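The chain below stands alone and is given in structure tokens; this is the form predicted alone.
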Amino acid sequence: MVQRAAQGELALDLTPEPRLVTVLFSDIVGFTRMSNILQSSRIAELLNEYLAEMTRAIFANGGTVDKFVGDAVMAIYGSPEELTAQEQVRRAVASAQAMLKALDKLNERWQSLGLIGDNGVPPVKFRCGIHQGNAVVGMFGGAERSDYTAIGPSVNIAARLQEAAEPNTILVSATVAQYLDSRMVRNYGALKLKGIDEDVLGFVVSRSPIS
């Protein structure tokens, strides 16, 4: 996006403003158990390896990495680059599927190094929540420190969907599911999410794209 902006192909306004965005929130299950066995320096190395792979998957599908929170990753679609609602969903889901695939490869590598498997530590698993809605997006902070981020209920719903997801699944809201091929989604039912007043209807998305 920086290159496109420099070439005059894309104008970026980072002033906080309401935008329709799609938020992807992911986390991994099982990393704590691995960290109890390994030295802190090794854990830092593996965590950075994981975050790097997740970032590549998001960037490859046109997303913006908003932040890392421990081993959690938040990405947004539709800001700063404007996208249609359907294109936001397409990119977010493609990112999540690519992240799952990348994690499979990381588990294979970590098993070959003896970090999981025979030592009793199970493979690291992945959970992801995706929701689309309005949020205030832009630069927040002051002269000494500021971050580009999204705030609002839509972010909270994506994070709570991630918490409600089964390991190794992608859980999306009905708002997101409406843009997906019906063969890709399975109704997960109404969910009572922490901090969210109304029930949210969830749908599980297949791990792989429909050919």
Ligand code: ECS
Contents of the next structure:
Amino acid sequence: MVQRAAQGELALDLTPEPRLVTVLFSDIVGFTRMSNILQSSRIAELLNEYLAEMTRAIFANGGTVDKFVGDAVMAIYGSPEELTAQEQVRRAVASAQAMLKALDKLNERWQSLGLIGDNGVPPVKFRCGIHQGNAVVGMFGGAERSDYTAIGPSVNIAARLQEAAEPNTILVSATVAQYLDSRMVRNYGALKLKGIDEDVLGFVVSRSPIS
Ligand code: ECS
Ligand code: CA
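The form predicted together with the ligand is what I need now, so please give it after the form predicted alone.
To see the whole picture, the full complex is given below, headed by that same chain.
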């Protein structure tokens, strides 16, 4: 995107505006406990490696890394570059699947380095929530400091879906599931999510792409 912007092929208006976006929210299960067991230098190394790999998986699928919230990663699809609703979902789900695969690789590496395993630290597991809805996206802040982000209940729903997911699974809303092949989704029922008035229907997405 930077290259295309530099060549004048791409102009992005980052003024906050309402948009249909897909939000992916992932978080490590039990990270706080893990950070209490490991040395602080080790936890920093592990977290940075983790965040770098998650970022790679998101960028490879054309997502925007909105922010890191400690060990959580928030990515958005459909902004700043517009994408169809279907394409947003395709990319978000492909990202989540790539993230799970990358985490398997990382766990193998950490095991061989002795960071996890016999020392009582279990393999790192993550949970992921994906939701599609309207949000206000753009630059927020002032001259001294500003961030590009998405604001609105849709963001909260993605984060709360993540909390409701079983470890190492991808949980999506019905809005997202409608764009997916029925062979790769399983109904997870109605969920009461913190801060969301109405129940949200959850769907578990299979962890590897179907061929
Ligand atoms: C983190 C979160 C992370 C920061 C967000 C917030 C809504 C606006 C803000 C994305 C987390 C969770 C749940 C939540 C819910 C609200 C999220 C917040 O930018 O398990 O680890
Ligand atoms: Ca966390």
